[in-house]
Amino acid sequence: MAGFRLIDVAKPFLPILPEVESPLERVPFDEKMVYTIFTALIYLFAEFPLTGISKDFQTATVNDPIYFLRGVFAASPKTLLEFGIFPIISSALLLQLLAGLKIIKVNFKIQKDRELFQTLTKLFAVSQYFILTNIFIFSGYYGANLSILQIALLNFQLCGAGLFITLLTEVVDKGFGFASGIMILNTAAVATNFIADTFGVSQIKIDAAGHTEAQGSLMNLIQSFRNKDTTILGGIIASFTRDYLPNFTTTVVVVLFAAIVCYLQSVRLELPVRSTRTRGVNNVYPIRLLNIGALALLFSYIVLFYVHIFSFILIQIVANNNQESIICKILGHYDNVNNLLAVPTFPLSLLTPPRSFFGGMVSQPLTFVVYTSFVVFTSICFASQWQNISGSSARDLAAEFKDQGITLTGRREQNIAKELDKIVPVASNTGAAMLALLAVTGELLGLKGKAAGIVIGIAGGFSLLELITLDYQQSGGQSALSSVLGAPNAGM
């Protein structure tokens, strides 16, 4: 098998899938903010309950193990977006760690290359959607006993939204819109999670008797002032603590820990450099705390995900989630929260953040060791080896410096990469660090997933508002849609 080389697996594929065309020229900004938006809001539409599903799945043995990973990856349960954008994002970040890692060969300054490249990391996309579609089915999750008929359904219904989902993505990334289509997709499901979280006008059920409560913790709060059912102190109360729907503290927490997020963002280091073209002009060159941006912290739960998934599939569908096998007792099993949740028992646990702060001291301790270290070791472990290869690195730096015909004040010229090089990788891994930590308090405290998710979240909003910013300045603030708008992005 010499000279085969994994990219070539895409080639029978290349003229089979749907591939969006690059715009033939420049897009101008309104259109592209125009793209933009109504890309996060196709997504967000798409948000249609699944067909096919058994009609007992009320009764379902086999609940949600995935239920903590959402937030980050805008999936929601039962919907044609039951993995959201997980396959995309986890093709798209490890295919190019490989590349980068030159432990898959692609030359990129071949044309042909970067194409095979493209499509191989779609038709990975794609067939995860399809693996991890069967794998909930043939887990139960669905309803056990489904005919022929509802698993051709499902398939359909997931793959073609997959599929969908992936295209979608493209039109931004070919540069229809801002930034990346992830991002995006991403942004804005947090946000709408958030709102709906906070602000959620619609009554839900929560006993059988019939009561029900608003989904928006603040609306709850509100409620609960003149809730005949209770006193209003224990309504108060309730509505800081119920943990069957988004509760107050989560709220003022979340919002917290996006102030926390926005203040690391604009933490950087300004390197005074100077122009060896023209003598006395003297600038600063930001080197940012973030400069890989919530990148390193996906990684880890993308990380995360595949190890759920996995032994999901061995106590699940292997070992049939039965206590007696060893699979189970070695992996440990699923235990049925709330007829919603799966949520594993030890050792799975320990990679299992606590559904509330104090019920997890008591019941998994160990969990608030392992989890954090493990979430900021993969981070710092992502960190180090993406800022070598994702063309932000000291020497990449450096040629941009030369490039643009600055230097550093003081430093011979020979030596800019050296010096960089004793700057750039601790920014990143200092930064991965502490967005980890950050993001893993919250989950420590009990947010199943929206601390990731906010942070994530908030992390791609900035850099999205950034680009979009100096795409306004560059096209000359000639928009019509800022006029209408009065220019809310102006002032930054």
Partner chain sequence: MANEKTDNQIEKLMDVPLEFVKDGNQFLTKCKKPDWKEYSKIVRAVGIGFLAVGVIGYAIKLIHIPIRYVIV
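Now show the form predicted on its own, given that the preceding structure was the form predicted together with the partner chain.
Just the single chain follows, nothing else.
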């Protein structure tokens, strides 16, 4: 056992788990674009409703316990995308973090270790799909008294969809598309969710009496002018204030937050540098504020997901949401809201954003402090660790300067690492804290995951755009797509 490594657990599964082969040669720009677009489209069109759910699920007492996390992980309730890309993101991020901290022993210079690590990541993701599926089944989320056939059918659908999504992201990760598959799926889902939350015409049942409202905030505002159940003024006010579905106020706030993230993406500190090989050659080296993107915020929401799933197991499955149970007295219980949401009470509510700002101020003011502190603290902790293990620390940057034959203007080459150490960690931690505060502000205003989702989606979109632009330039601008779209040819 002294030589046992965690990645060795994946050895028996190497010949079993399906794998996408890496391309034998460099994939042309146009083919990458096609793979990227179709990967996103396949995921978006995979939102099929589940088969095998109990017929009385709409009147079930167990509602959605992760409603405010779905926007972050591109998940959709009661569909094949029930858990979205959470298992894939959490598996990849957590295992990479553990490997970087040397908790998991793996040598990425050895091909066999890389294969075992990739298989372990995939195995962890598929296992999480299976575990989450059965947690939701046995909690009564899909209805009570399910038959063996229904349970097997739900497992087949959700676990099969999870494995398919894992392979879908692997197609992009192996070099057939741009960036990472997770980034593409998340960005596409955030964009389409915003469109659905604004213009969606789907009528959703909101109470036991059978009343329905449009999913889209703008469509709901328009329908309020001809709603027979309320006055015109009451309908308009409700379209701006409803807390169980997207309202028009949240739509405006989301657009504002997207603009702020776009601005933060352009914030950078330009360090003057000079060549150590050629006299008189000067330039600038940019240090971006968001140099690790939204990974830190994503990590915070992964931790929140695990906290709420573990609490859901204890409260709903073990204690059956019985307020007299000792577990519910310690952790709180779930209140079902509008037959849609399972909203936790104190103290679990401290790690749950309020459904509306004013309601939160009145009923749970302590949440504003605890929730903000938790997200900001975990984001900063992750950012400080990630820069050290991802090759973006001050020491790594100093080594890169040395290899490129450049140094900071007015500084000795021997002191470059110390000088960069005053800048790089501050930029990483500040950027992570600012994105966390931005997301938390939106959540406390009642966006229910939309704020964090838009922050992560915009940051991922910018990274994707940069990689596409870089690949286009490296291809010499030779693209049939650019000719079709009328873009100028870079090679001319």
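Keep in mind it's a predicted model, so treat the numbers as computed, not measured. Numbering follows the first chain given and starts at 1.
Relative to the rigid parts that move between the two forms, the hinge contains 252, whereas the other entries in 311, 99, 317, 252 stay over 12 positions from any hinge.
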